[in-house]
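Consider the single chain below, provided in structure tokens and representing the form predicted alone.
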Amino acid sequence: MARDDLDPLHDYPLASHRPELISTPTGKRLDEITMQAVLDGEVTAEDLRITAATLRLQARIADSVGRPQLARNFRRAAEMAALPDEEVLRIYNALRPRASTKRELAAIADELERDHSATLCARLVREAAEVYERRGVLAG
């Protein structure tokens, strides 16, 4: 079966019903992630990360059951899956109230679009900057 024939009513949860659609960032299949493989050193931390492709499948499922906000969250997460952990933490910290100026948040949004094609995340950062401005919680 291909990803195009995903049937959310029958295929969810993916790990149980469509494990062939799920793989690790290093290409391991879900059935290769076992306790023995961990003990043998065959599974790395990178193997335990979710992929953008899996997150996009989850978004399709959320959309199909009328959960558009959850689907948007999964799509943003898919964009973030490609970012280095340090970058995600930097953005997370910048989004804390009073941590950044509007200009700094705009620069982060521009960088997300330009360097990572993360348009949904960029839109969220810009929206946060507008809300923070209205609420008076931007940095100095």
Contents of the next structure:
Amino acid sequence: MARDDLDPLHDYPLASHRPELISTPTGKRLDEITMQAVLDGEVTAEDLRITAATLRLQARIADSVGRPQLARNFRRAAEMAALPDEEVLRIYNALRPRASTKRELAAIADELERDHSATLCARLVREAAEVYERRGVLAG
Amino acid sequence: MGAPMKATNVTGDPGSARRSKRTQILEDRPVNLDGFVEEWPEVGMVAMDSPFDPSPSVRVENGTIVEMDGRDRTDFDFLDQFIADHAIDAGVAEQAMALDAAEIAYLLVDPRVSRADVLAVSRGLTPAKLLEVVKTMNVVEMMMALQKMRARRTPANQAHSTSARDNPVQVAADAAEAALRGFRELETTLGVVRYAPLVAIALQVGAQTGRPGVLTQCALEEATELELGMRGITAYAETISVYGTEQVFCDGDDTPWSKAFLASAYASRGIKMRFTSGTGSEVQMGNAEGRSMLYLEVRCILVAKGAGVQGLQNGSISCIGVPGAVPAGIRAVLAENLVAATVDLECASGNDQSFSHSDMRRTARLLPQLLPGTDFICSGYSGVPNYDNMFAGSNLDPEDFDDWNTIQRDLQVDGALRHVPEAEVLSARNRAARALQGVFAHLGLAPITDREIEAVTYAHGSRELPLRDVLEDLKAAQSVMDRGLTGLDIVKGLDAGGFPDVAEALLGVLRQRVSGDLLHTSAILTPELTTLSAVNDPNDYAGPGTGHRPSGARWEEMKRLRHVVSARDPEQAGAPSPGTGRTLSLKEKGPARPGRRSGEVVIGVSPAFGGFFSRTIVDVPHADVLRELLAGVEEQGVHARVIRVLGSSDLAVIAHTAARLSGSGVGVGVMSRGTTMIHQRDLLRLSNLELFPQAPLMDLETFRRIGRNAARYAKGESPEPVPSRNDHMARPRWQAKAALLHIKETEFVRPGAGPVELEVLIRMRHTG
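Could the form predicted in complex with its partner chain be shown next, to go alongside the form predicted alone?
Zooming out: every chain and molecule, the one shown earlier first.
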């Protein structure tokens, strides 16, 4: 892996120090996001998103400065990076109190795992389902 | 015992309760409009010291916390479980919890213990233990700790930019001004929620016009806020509320798991976000489970930590009136800020809601965050007049800008703001409104007229602005959502409207979400669009001489205020002379001789009087000073002579020299700044007949009466002294300028030179 040469303390901020490690979801480099490219219609909203790979780099930086929770958040985010906005909002709403049955939450977790390889997110949803059941905040 | 005695007045007459004048004055003080209540721990109406808070404890089995703060895992509510499983490092918990609370407080306060060493302990602490730790600390100790535990080295500040009419033009102009004044984050919200897309665009355009790299957000219901963020119309999010009891969390329609998912959702779009919580919200919402406000807040802080969100807006926020009403409530608010920093979260430390009617009290509430510095000292300094603040007001608003800048300068404490000359403010406001006009025109949104732009350039608040067509605006707002407009469309609109630099700045902000650098703890963007966070700007405070101390260019910037007297030319800042249009010419006629006439008064002027200086400290022309003194003497039938004392700038010396040269033995000394003395030859130099030490109070009438009294002393009469006046505000206003004037006067002293006789010519200025 070419990216193993990340030196978290010196390479942050990546945009200034290691721009070559970053690309947009459409494969553009940071320095290709220019005003001219925007005006020429070569940059779209899709280009202004972070990739799973970049989030995992940032997770390594978070780990290296002693922030494991932040790093876990970034790794969950990496799993969600490719998820459509509506899907993200739908799962969020399903996790609200008394919004879902245990079975519905289980289905979401399975889906996350199966369709998006989102194992960390799936684990969070399953954990929620267990706690919600014990504390009586499932639907129904 | 019987019933308590009924209140009576001192005469024992219960009927006519006579009030003391002083009591009435105290009753009328603004602080007595604030609400205060007694503690009621059973319902949670207590700041941080409740007998009903749990005792700290922890038990770990196989790497899992199975007991926390006296509760068995099977009885954990959902916050307990989330905190135990996600926030606390089970590997160090038992060891950390074994430390005495006061011992941990020592680690926090002692600058020789590094921030990292404190974090090694705090990661294993339970909510009740963190509470116990801060309970051992007074506010000064907490400030010492906060100065070290703040995550980012350089403090920053956040402003609110809202409008009572949701007027996007106003929001843009005020955002630009706030950005120019130094705020690095701007937050807006709405009166009418449907206005959100339009106002969020205005905020973004204004912010980037004022100073590139300012991050903006729009406080809305969670899902809508996320959507605006995903579209790149806003740059970060903050109003992701968490609460300290299960019931209130559910009332807010969330759980720690839904919030943790939301945190990841923001990160997955490269958008910075922080949670929000604050003491008092649970008791305000009627379900505090009989716990103290601070205990519940510590739980919120640990939920934020466990969710992996980088930071927290806390400091009571919209509930400040609740802790503010109970004893030690403001200490508890400081404690919650400290706990957030102690568990390594970015802390946006409140000071963002109207807190008190009393200026003294709202300053006292501010200082514990301002002095040590936090990541964002205010999580919403009102950048608009408080009547326009749709977050229900802030502890500070634009009327406090100069006070804030002065306090920074007084204490050499970096409050992250700066004074900006009016011309620059006007230019930024005008440009932001025009930029927004261009964007709206380009995107076919409700038009902005030139009249609106002119008005908003000079306005203080929405009351000075023309009304907008609300229905047109709402239609436009809806179309922003329907057409799926994004931050890129704003970039294009800015460029098309002739604001390529603003377009470039906004594109620079949008580009940040690709790299994710802003997702780290306490991140801000510099005006050069570089990320500054706890990773590359970690707080390195380690005692005296270390950490962030304003110096260099920043300190020079902080020294500038609206009115600063020039040290080299103290008269420069003076107002145009209010004088009578007379000019003074003083011609030296050789050494002053002792007078022989018993009916004379000698007036001695200081070395620079009527020469280098032409006005007193309050701009009374020296021509008029001398004219009134002379007229006062002469109207008593006494002769007056004028001399200049060259050898001293000491008023007693000047007046006594005049007296010793006077045929009557009576002399008057007058300084350039206006300080005056009547002296008598036979008195000791440091004594006098009458002294007028407060130069700022010296007006023409007083000089006339001084001349008159001097003449009467010369005639052997005993006149009633000219009434002395007192202004207790003269010192704050004039003392430093008086010192500068005196130093300047002293530069004109010619040591050893004797007094000289002056020929006085006072003429009306020729006005063509």
